[in-house]
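Below, in structure tokens: the form predicted alone, a single chain.
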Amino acid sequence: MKDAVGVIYTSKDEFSMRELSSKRSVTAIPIAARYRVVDFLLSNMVNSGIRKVGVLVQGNYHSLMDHLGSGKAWNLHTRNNGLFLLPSRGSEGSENSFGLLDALKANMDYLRRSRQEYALIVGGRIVYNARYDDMIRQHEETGADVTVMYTRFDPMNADFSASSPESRAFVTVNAQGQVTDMEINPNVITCPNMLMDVVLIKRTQLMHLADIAAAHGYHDLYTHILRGAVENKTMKIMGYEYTGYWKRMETINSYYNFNMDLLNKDVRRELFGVNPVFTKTRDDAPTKYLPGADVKNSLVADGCEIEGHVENSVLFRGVHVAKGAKIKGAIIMQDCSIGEDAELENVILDKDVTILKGGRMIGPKHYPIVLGKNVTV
């Protein structure tokens, strides 16, 4: 494949996520037992060859930081490419930039001193697996200035209860693969794909592009620039279709969802059989049954203790549950500990909660009870 530069796109926090996005940003959640958003959008360019990855972050990106160190866990700390952080600026000076472009312009030195030919755009909050090999061949053999990699929209496999600011554009691509018509945020959706917010463009298309919209005041790449290039076909933009599973990180319920669609094995094979997701080592002991355990159906990683009941659930590193405890359809993050007796159902735990002997939790499932990090209940 011909060589590109990674750019992934983080957002800021958003209170969509409430209590797990108020100190991190969407990419930076733990997900799956032990890895975060941003190790299967690392691991996609890591696998498809591509050894520069520049990681644009707003916020409290201070998690995330500490997650990617120097991006050793990644093969990405080498000399020459490797692993860069690019906090950015708005216009105006202030901590969060407006959107992608500003964020492009803000950080123009990193496109700039890159010497590969293309560049591959990320969005920060979509889960899967998938290698962009082949979307790079078709972007090279069909003489496309953009192409987008899209999915077959399923409003079953959507949140639209999200009040992300961020845009979420749907498109209609002819029986040639190029893109007719392109949708931003619609209350009546009429394309029949969305976008997986990924991009694939010239790198010194992606400079020029970003100076048109410091220039003109443009912030979002699909609603001030692409939208337009469809509209007036003044850009070739094609479609690369993406077919396998994906999951937008947008509210609590798309976050649980996707958790408790991990205990179906189908899945797990679909996001961690094919390609390697790389993530930040920690080196634990085995987890430890002990006398009383009664385990079904759960995701569960290394470094755990477990006396209770755990069912339908997915355990991080480090858990506690101790002896009597109930747990069902539960999300218990990082050194958790669970008291004797405690009942918890519906709920998602951040890292180092502790409930307390006898403590009960039980939430509907359709809005599960979330405790941010360090509480004592």
Contents of the next structure:
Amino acid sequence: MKDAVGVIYTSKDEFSMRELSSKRSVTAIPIAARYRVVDFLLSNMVNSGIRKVGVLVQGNYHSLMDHLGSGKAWNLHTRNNGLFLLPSRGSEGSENSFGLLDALKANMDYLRRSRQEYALIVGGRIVYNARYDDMIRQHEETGADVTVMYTRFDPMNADFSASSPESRAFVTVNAQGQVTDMEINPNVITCPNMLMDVVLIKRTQLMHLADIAAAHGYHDLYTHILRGAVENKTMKIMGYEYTGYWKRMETINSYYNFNMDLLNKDVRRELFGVNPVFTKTRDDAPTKYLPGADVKNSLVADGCEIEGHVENSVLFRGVHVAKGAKIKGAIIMQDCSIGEDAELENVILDKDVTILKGGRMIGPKHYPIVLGKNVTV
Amino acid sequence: MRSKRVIAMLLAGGQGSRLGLLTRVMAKPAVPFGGRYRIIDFPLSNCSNSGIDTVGVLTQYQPLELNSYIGSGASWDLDLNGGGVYVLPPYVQGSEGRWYSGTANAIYQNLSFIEQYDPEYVLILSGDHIYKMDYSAMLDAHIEKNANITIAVRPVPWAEAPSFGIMNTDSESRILEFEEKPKQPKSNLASMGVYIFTFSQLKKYLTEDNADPNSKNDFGKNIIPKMLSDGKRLYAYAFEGYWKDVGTISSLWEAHMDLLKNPPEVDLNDRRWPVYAKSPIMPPHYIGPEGRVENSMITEGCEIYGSVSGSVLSAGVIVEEGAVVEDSAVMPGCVIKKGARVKRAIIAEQTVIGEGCQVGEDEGDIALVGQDTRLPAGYKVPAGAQVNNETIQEGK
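Switch from the form predicted alone to the form predicted together with the partner chain and print that structure.
Whole complex next, starting from this chain.
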């Protein structure tokens, strides 16, 4: 099997995730008590033997840069390969027309200087745990020009935003595994499979496509290249099926539901039990449960101190829950402090939020309240 | 190589035989502690936090676990250019090779390692204590007193003084007398086994000691008394913080219970003085719908469906429905099966406590289940007993 160079494509700032993505890209949003979306993607790559990964960053990427550092946490700090941050200005032309192909064109040197046979382009919005090496193996066996990862689409799992800046693509795959139809952002979905935003292609071929795209004013890989290639049969595009758990982070509800899914043992096993997920460590001490703590059905990171009542919740690192506090159905990010006798239900607290003694905040079940960073209530 | 002002040498070769089955397959410094640490994380983190970037770790007994744990030293930020953490086992010089015959001999055999860095001072540490200490403050005191050796001491209860190496000092902290386990102590300042030597003096005394066939090659028994009788400048440096020798099953258990006090005797969550550890790369822990956790410490990878109180659980411990863990320390990767009860016990790594087992009792000594043990369903381990797969098979 020949090796691949990885490319992770992160989104621009957007509004579908409200306060959570106002200061960071979706790829950098904290999830699952101590991870970020990007941790899953980087771990997928590292677990598949990929040694060189570039992250195409746009807009507000400080949060992502801060998290990724040298790439050490993912063992991506080797001499010749490793982790590369690839910024692109994204201000040429109108904001909306700046797509993956433009970002690739702006970072052509990264592709040119790589020695790997393939390029694996991964979107920064879907959380899942997969091995790409199986996909590369299938790509070689089938002699495909392009292999795309797909999963059978379950409308129950979809919580799509009307305003997502990226294309959602759906495909039909025939018995031989070849993609025979592709639809992008359809109002009514007719294809049975959703693409997982994973595209495998020969590196030199990708460079060639990025050049053509620039010459023709194309921006989006799916809309402007792949869909046409499926229709006109100009490339052999194969599908690789992913059957495990996934969640596309697009709205507050999908974010909330993903975190709540982790309270399910099977979901935890699928996401963490097979291939390890790496992230930056913070050297927090183990979580301390004080006398009077009452915690049920919750996922808790290290460094917390809990004296109160917590149920059906996800607690990130360094959260304090004081005596008499009642927390239910909440996602509480790192270093938040919940005061005595405070009551929280169906809320998402971003980092460093303080709820003072006796504070009360009850969100509706299907529209959780979101509090931005550093707020005191 | 550029010269260093100070480097540290950590004595990690001891067998720790008083820890019984716990140290059957690993050296004492590699023993897990406090949920996500191993004992050696404390001196290594102290070095890192004190700005000491070069540490030699002297190993001899069961070094495998320790070697793989230390790795590149990256977990303690000790993987820097020109510095780092080096594992130093005994080696053959010319036709002659020998085991480390004592603490002083271990350092003597590695003089050439130390000389590579041309240090002015050498910090000697041992790998069997739980404490957070700023060695740089001790070094400042050493320099200020123009000492040849500075020995870290801490006050112990007078009643316990006869079981320690006791320093008698003058008002300037100069050591006038050193008594190993005195019957009638004149002071309660006990040596912590942490020394700073001016390197030229260390080299001179180690070389002389090596030439003396009657010497036990030990710092406490030979080197320090010799320096004292030669009229050298020996100073005591008083350390006031938490310090716990974890050399026995009961003291290791007590040190875990100290972590659960509120506030804890040693704060592991102090951002200004972090205690580093190698990450086990596991997801956050999960407390089940019927789980109950109180007055305990829980870390990554644990899944608690039963009841845990007064206990410290390490990474990846599973407590099944109906199982009860009380006043115990459970090391990484253990499974406590349905209906089992663990009370006042230490459970070593990767052990499975079968359904309905009873380990330890409400009173009496601490029970110990050794590493990788599969305790058959319904098995009873009385207070103070130590069991592993072999003892179970022998029917003891």
